[in-house]
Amino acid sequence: MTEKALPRHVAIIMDGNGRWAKKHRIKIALGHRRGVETLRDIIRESSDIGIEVLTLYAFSTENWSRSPEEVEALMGLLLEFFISEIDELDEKNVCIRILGEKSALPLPQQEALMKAENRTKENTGLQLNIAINYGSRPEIIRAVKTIAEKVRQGKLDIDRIDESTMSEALYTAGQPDVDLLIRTSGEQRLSNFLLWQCAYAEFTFPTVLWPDFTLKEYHAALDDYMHRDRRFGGRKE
């Protein structure tokens, strides 16, 4: 695969942690604690090959439904993972971001992801934005609000909104809109995962779960879209 062709921005639903457990006869945890070494080979090897930006989908608004114990799990591996992969991350010049509300979550998480962002925010390699506590349409909600109170205080003209002015409120602020949108465990939705940023995204959608996600299965997403014709909206002749 040639630089040039690779997507600019890849974003990820790692999906199947639970299915991947239940097929093995553990517990759930476990199954997410596998998934948490597929998710560092995909870092690792996103920042290798010149991905620019990577968006993972840690936990959405909508995990808190699930039971406490399988949470409480969610949580101590988000914060376990910062603790035991920031000095690579910053070694390896990755930038992280977080894209979702902070301040729901427990105290030791927030400081956790606070330092990771603080630590890395002048690093110029891999972006890496990690969806944590996060909705599209929460995001797009907040971008609306941001906007308007900037038009009632008469920093921005009305009629100057444009696309731009959104993309620019949205968590994902100065990068590309997704290229590659990769959900795997065969599940076909977005589950309100960065609908503004999908707008002309490729989607794939591999049958594997999570955890069975190698680098072969990673490779091969990022092959077909490089094979892929991409118009936009626009038509070739």
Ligand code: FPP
The other form holds:
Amino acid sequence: MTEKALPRHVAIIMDGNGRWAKKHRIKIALGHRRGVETLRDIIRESSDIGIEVLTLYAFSTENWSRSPEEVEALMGLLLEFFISEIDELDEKNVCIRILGEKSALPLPQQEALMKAENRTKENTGLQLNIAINYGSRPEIIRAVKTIAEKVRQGKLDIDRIDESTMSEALYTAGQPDVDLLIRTSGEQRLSNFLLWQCAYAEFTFPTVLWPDFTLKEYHAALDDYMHRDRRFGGRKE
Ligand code: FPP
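Can you swap the form predicted alone for the form predicted in complex with the ligand?
Next comes the full complex, and the chain you just saw is listed first.
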């Protein structure tokens, strides 16, 4: 039997922090805090086993509609994460990229994110994408505007627009498409996450809530992926 390869690009919707907090009768903010611990383990493991790209959905364009208390808690955790983890991530040769519109974030968060991106931009290990104030439709609209502007300026011939023109105008420019999408907590939705990049992704929906998603579950998801038969619309010989 041929040895099946690990996914090059894993994307994760880290769902279930709220339900985990409810289950444990603690504040939602503490559920998110536990979620950060899980995320730390998954980043480390992805780097250690040689995943090329890991994309995590940390805050969507729709998450602003949550209570001010929860939004503040999430923003606080983000800042804390980038300040406390940056040394280790840099040491591990991790390259950080933020997907999403940073300008709507509080200034300290914007600064910390830009610092992290700048400091790690030459790193050649795990490519860690963190989606913050991210929505796939706004990302696609932004890409279309970039392409339209090039056409307007006469830098791009309309007949030369193809799939790679679009891929290169997205936040994930230069990266492979998603191979495996994991959404925890049993919900089976994409929630405006990487619509273009997931065109041929395999999906898995473990029922465990994100704070309870251990390395054992991560390996089970990777293993499941490695047993899938990916045909990309073709037919198996
Ligand atoms: C979904 O759980 C999770 C989120 C909306 C936020 C995920 C954020 C983190 C894990 C922490 C911040 C990120 C970084 C990079 C430090 P939910 O609250 O929607 O869960 P529920 O559906 O059970 O309510």
